[in-house]
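Take a look at this one chain, the form predicted on its own, written out in structure tokens.
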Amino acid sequence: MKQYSIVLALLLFLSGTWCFGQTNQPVIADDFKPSTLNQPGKEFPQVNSQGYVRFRIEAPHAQSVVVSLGLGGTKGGTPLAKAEDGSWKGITSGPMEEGFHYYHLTIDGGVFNDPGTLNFYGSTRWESGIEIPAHDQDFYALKDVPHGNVQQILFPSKSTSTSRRAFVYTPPTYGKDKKQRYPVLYLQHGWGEDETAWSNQGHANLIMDNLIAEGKIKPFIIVMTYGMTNEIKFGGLRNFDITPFQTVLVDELIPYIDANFSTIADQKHRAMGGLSMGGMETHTITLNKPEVFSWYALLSGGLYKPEEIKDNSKVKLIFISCGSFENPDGVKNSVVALKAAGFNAVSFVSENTRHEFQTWRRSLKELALLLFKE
């Protein structure tokens, strides 16, 4: 009887630690649909309401599928198993965080991109993408509102030889009355993008027609450019040399844009602003040539020293930004500091995200409704 006691004892333990295990495991909601980036038509990626992704890749004849994406699994991605109908299937191992992320398949060694999603140059390629919804999406989103237009442009590049690619956001009402100038804020890329980037992950050109449409900020033309004159490997960035794209910037793009374009076309109504890598090419640029440029911001892109700029009466604004897991006490005791030096300066931290662009749409958002206003 006794040792039926045990066994009885052991099996219920046993149960019970069985149960409690089970109740730990996250619930997940078969809510899933097609992320908002999908190919015309693709079913999957799917994400759902929490913000899971739900992969389904025809490979039969791989031995091995790891999509980028995702928590746990293979140096942080998401290992998918094969099926029975010879598809790869999986989940990511926990919620991704909101807004857009870079992704890819590895399968069997080799590196491809998802066929079910559209693709967008980050990490010095085209990449999958994929959108995981915002609860604060509804600046950025695509409303019944007048919508200004974002056009490509070459322009000649005595210094590099060729013609470069810029492209240029006009607002809704850029055109209509054809005495009206507009001031231009030049908004440069991270390592590894391009010049589509701000527009196509960033959603830029949307985030300014709902603050024009809301009455919130006065409109003004953005300029994006390749950030770019020299090549430089993963890694090699402390190689990169600043002076060859300052010279395209400033010698060649803001005469093109100011002779082409209806622009206020003087130093106060000129701002030069970036993320990551974008940022360290303002922080330069604009430290080098305070007689270009009176408004300032760094969007993930390091920070300003009060002594590093000589003239605080030629800058307007300076604002510096980051995600909350990047370095917001750096951040705003940078802020602080120049404050104390005179400065107009303001930091922003974005709740909740880390160096990519749901940091930088926020922050664009933020800066818009500072930039050129007395």
Contents of the next structure:
There are 2 protein chains.
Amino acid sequence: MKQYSIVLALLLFLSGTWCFGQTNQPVIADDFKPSTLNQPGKEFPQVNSQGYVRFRIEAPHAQSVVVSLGLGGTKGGTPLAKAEDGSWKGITSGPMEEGFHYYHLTIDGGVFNDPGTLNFYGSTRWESGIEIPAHDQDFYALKDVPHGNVQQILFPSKSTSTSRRAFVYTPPTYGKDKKQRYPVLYLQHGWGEDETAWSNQGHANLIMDNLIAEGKIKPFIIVMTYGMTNEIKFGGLRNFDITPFQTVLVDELIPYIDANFSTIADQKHRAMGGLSMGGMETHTITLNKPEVFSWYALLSGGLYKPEEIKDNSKVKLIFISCGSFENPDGVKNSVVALKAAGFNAVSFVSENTRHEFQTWRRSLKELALLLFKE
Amino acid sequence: MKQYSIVLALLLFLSGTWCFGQTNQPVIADDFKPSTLNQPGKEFPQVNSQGYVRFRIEAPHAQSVVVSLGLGGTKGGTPLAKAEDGSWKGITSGPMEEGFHYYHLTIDGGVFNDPGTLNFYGSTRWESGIEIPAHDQDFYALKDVPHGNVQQILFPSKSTSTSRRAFVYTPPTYGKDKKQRYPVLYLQHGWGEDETAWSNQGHANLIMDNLIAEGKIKPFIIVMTYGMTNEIKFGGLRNFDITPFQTVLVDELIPYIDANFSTIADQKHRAMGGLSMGGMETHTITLNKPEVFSWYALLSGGLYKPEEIKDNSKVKLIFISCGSFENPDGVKNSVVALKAAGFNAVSFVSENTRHEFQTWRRSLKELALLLFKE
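What would you give as the form predicted together with another copy of the chain, now that the form predicted on its own is on the page?
Entire complex below, previous chain first.
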């Protein structure tokens, strides 16, 4: 059925191109459905099989309504037009790329969220989110398989004088056999995001559940906490000081996890990875603390140079990834150099994606296939 | 310090009343602070020591901005005025009642959330929320005590052909002694809310952590799931059919919890409670399934009549509560009648609160003090 509608959409698209070839006006398939990230019962925004997004905002007395979502990832935008019923309507000028996108509305000069959608923490604020169905969305779909849990923990942090929050993914088998212990991946979000991002935007738990159900990976625990510990005023990354977060992660969170969860509490069974700024943190902390982690992963988050890593016998894996619209050559070249220096290094490039969550969902899947295997 | 500022505020208030007695214009204490439920780094909305709320919304070209929050709970509202800097500002016309309140903005006729605040699911949408510091807020404060976890689970539901979400509070000691098993409270949200409400708005986990740290209660598990199973279109309560939710709860969720958590899996160690519509569900399901639950709790959610309950030997406790601005006499009279009929019934009236979460936070605390004690 879905295949059929894609073919139909393609035919419509092609016939449209033919009919209106001179004006370059494609036919927009009339198969819009509410986005899967809409609030319960909300009809708008809607996405069609081509990836166009249709908006409808109620603001009868507004002077202007502009949606930040437009072509080319977060660039551009879509101005809405006032309809006869007093609502504001509009369609993106082209199909959006596959996967998750943040966006917001600018209404009469003020920034607000679309009341139709769920909100996701990005850009240091809770933003509207939309999901463009992807050709490979099956790997993060909610399926009828055994599901692991995502546990909110509050762990004591002396260095920041508070109880800090983290989320812990435990695989479906966790706790069934009281003697079984699991390796752990510490997984960081990007700048302006928080510890909710990998579950909410990334579907990290569903990616793991599906890989485990297919027997493709050995189950492991994932721990996700807030990485902008010193960034109270959300300054730039130039003056980022890793020390406060490194202290929270290495001296407070890891001991708490090892004391309270069934982990294999040694360096050989501990990984660190992160996206974007979280990759930068991973790079710095793994180099500062080689005795803590054996498995390193940078997801659109920089590169390792072979000379930065002193002892290649302590490193089990270096995984480096990005979207094909980012810096794929840099990623590939870095991995070639690491391999030449004797490291077990793997690159992954997500096709037709950029600095967004579809790149990182795919990267986590590829990483999970490699982690803790020897 | 806090005591002092309350006295100061009172003095300011009284002196204001005296000075401007003829115009009834109280002095508003100039000690506004960002609400504790603001998004990180956001200065507005702000609350002062008297409970006044000050708003600031950026929408330079808007024609009108009105905040739904006003005196008398959710009634009334606060129109904002355009300031010289292009923002919209305003203060509630009086102090708000203690505790949590939902609200939203109406901007040029459209309903949006305040971009300064976190969002909470109520009224079938994610709404802005604000917290008015309460004189008794210590019992749900985040403290340096051992914390339990809030686990998101996805449990299989054949009757609704999907994996459904629930949140499970496990006490701090959970899992430490592999042999220890815990009683369970199934706790329901109100109409238009969902399974996130008791943790986000209610702070159920912190209430439990604090009571356990003080040694006042025996630790138990709390399970919270979505109770509007048949209400896809969010219709009224008049046509509410309990069957779909009762099936999910009794035939699917309870067996899953008993199979996957360290519970004492019998009727004597199982409670059901709920607020508002969740109380209505509790009332119906406990009467339909007397073999499943022994402990019943209605929080601003109706009453039991003695003649409705066939066998008083199976019921360990009936707890009925509400806010003092709701129906306290009805609650008290119901409990008197239940006691006269031989039931262990307890009433609780939350002072100076209405059909809002401060009533339910206090009710949960009072209920927890009684549960599973014999």
